[in-house]
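Taking the form predicted on its own, here's one chain by itself in structure tokens.
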Amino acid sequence: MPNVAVIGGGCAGLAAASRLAEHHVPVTLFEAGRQLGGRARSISWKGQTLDNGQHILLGAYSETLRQIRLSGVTEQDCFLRLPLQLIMQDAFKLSACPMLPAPLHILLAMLTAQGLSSGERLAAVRFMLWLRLKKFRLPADLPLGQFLSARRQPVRLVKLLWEPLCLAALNTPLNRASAQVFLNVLRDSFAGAKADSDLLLPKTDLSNLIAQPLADYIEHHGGRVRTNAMISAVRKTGTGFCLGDADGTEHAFSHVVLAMSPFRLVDLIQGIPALGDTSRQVAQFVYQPIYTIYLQFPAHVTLPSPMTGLADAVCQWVFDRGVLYGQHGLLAVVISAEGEHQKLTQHDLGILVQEELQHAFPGLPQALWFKVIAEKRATFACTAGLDRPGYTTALPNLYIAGDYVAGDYPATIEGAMRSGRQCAEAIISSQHQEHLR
């Protein structure tokens, strides 16, 4: 029976450890910080619980939903599930038709989208039909902006539909983002089952939605979860691996899953010659920020929709946390990818965001307070042709899990969950094969 160490308590590490625990494989999860969840975690501020990033999930996120169900959390209790609806305030509205099957519900939504000309609507439909014909596969990856131009997508359609979706999904500017990865997201959300295109808006903070329930599941099924447990060294031994922690204690394991962020992975494996290629792949990554700005207004303040996009603004999406979380009067604004907003102080950015909201929603009063949460290296830049490491390594029984590992998805919760499960399945499969010998 293997004895597995999972280093890193974000979504990838939790997914790997929970899958191993589900199959009764002894597993210990080490998290360097005091809190699990990685980017899917919460903080306390002014008596409110805030996520360190406002996340949107899709109905196509099958592994995330499986993990949530596994941990005993009920979808109806933790998500507001809405048929696809994209609203750009005073500029654009696209709503999936609930009466039609997939993919007609999306095609009709594009044909009836408000704020587009008839030519722009037809261009969107032709584009989706062409993608289905090509099975959402390109002969070679290229920047998304270049690809959309080659497919003759109108500038205004790109601005109101494709670019906001790109920023939300890939957190990478349009002129650098991977067209193939973007098409993977479109394939799974727009071209599959009808429910796959649904928006899943969390109704509770991410610590209570993902991290703590999965940690409880792991421990209830025989695994161990250790926080404030920094692993500073990994060394190959004759029978497995030796892990050294910050106080000099060593731990022996047969298998190891490295599930930390890519920039921390480089630091940990740089002294392992066999992992030189992996180290070089990860070292080439550049990173993109995500800013989340919370603004507390008087409790009576509500928005017309739980989620609204803003065109021609620094703010990209605004969420009504009163509708979603019962935090009345609290709005969350998300700004994905790099931009001029990074040059502002947090105070000046908060003021600018408030002014943009008051312009978009006339009559909005002054905020009582605001809080800026800046994740400077929130995700890797999902650029065209990026060489991402695989989950296996040159060392047998040593695996890598994370949203940056090679796969169909960009840096999302779903990408992390899939990666973690992939590593766990490889360990489970290898043990099954051992038993058959």
Ligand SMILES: Cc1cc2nc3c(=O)[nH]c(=O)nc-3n(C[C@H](O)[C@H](O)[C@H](O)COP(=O)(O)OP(=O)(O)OC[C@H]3O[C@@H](n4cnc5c(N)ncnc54)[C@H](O)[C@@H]3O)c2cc1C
Contents of the next structure:
Amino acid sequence: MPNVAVIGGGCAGLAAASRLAEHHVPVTLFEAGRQLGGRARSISWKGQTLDNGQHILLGAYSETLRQIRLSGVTEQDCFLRLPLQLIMQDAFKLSACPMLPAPLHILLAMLTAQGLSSGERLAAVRFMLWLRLKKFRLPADLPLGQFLSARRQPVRLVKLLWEPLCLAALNTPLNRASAQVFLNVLRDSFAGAKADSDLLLPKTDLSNLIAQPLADYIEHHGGRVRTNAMISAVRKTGTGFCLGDADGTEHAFSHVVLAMSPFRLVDLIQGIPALGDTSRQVAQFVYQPIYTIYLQFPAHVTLPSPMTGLADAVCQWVFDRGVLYGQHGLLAVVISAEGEHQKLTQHDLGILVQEELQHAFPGLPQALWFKVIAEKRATFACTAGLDRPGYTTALPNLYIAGDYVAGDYPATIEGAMRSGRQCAEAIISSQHQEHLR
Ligand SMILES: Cc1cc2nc3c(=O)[nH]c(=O)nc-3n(C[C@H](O)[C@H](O)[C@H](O)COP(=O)(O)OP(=O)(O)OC[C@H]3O[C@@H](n4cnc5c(N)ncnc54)[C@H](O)[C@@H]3O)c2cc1C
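Can you swap the form predicted on its own for the form predicted in complex with the ligand?
Below is the entire complex, every chain and molecule, led by the chain shown above.
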């Protein structure tokens, strides 16, 4: 029977450990922080529970939804599920038609989108039909901006539809983002079952949505979850691996899943010569920020829609946490990827965001307070042709999991969960093969 260590208690590590626990494989998860969840976790601020970043999920996130169900959380309780709807305040509105089957629900939404000319609408539909014909596969990856111009997508359509979707999904500027990864997301969300294109807006904080229920599940199924447990060294031994923690204690395991973010992985594996190629691959990654600005207004303040985009503004999306979480008067603004806003102090950024909101929603009063959370390395930049490492390594029984591991998805909860599950499946199937011998 293997004895598995998972290092890292973010979505990837939790998904790997829960899948192993589901199959009764002994597993210990080590998390360096005092809290699980990694880049998808909650924080406390002024008596409120906020998230380190406002997250949204899609109906196509099948592995995430499976994990959430497995942990006993009911989808209806924790998500507001909305048929795809993209609203750019005073500029653009696209709403999927719930009465029509897929993909007509999206095609008609494009044909009736408000704020586009008829030429722009037709260009969007022609593009989607062409992508379906090509099965959403490109012969070679290229930057999304370049691909959209080659497919003659009008500038306004790019600005109002494709660029906001690219930033939200890939957190990478359009002129560098991978067209192929963008198409993978479009394929799964716009060209699958109708429910796949739904927006899933969390109604509960991220720790209660993902990390805590999965940790409880792992422990109820015989696994161990250790927080404040930073692993500082991994060494190959004759029979498996020896992990060293910060106290100098050593732990022996037959299999290891390294489920930390790529920049932490580099530190941990640099002393393992066999992993030189993985180390070099990951060292080439660059990172992109995501800023979330929470603004508390008086409790009566509410927006016309739970999620609204702002065109021609630094603010990209604003979420009404009153409608979603019952946090009345609290708005969360998201700014994905790099930009001029990074040059501002947090105070000046908060003021600018407030002014933009007041311009977009006339009558909005002064905020009572605001808080800026800047995640400077929120995700790896998902650029065209990026060489992402696979989940297996040069050392048998040593795997890597995380949102950056090679796969169809950009840095998302779903990408992380899928990669964690993939590592767990590999361990489970190697165990079956051992039995058969
Ligand atoms: C602000 C923000 C907004 C986002 N919005 C969205 C969104 O809307 N939708 C979406 O799908 N995704 C979103 N993402 C991305 C998503 O959160 C990540 O892709 C996902 O959480 C990554 O999970 P992970 O397990 O791969 O890595 P991480 O979450 O980074 O987990 C790695 C864990 O390993 C731990 N660790 C590191 N080193 C060690 C060590 N030596 N020993 C033990 N533990 C260690 C870390 O403490 C961490 O908890 C967002 C991310 C951010 C930051």
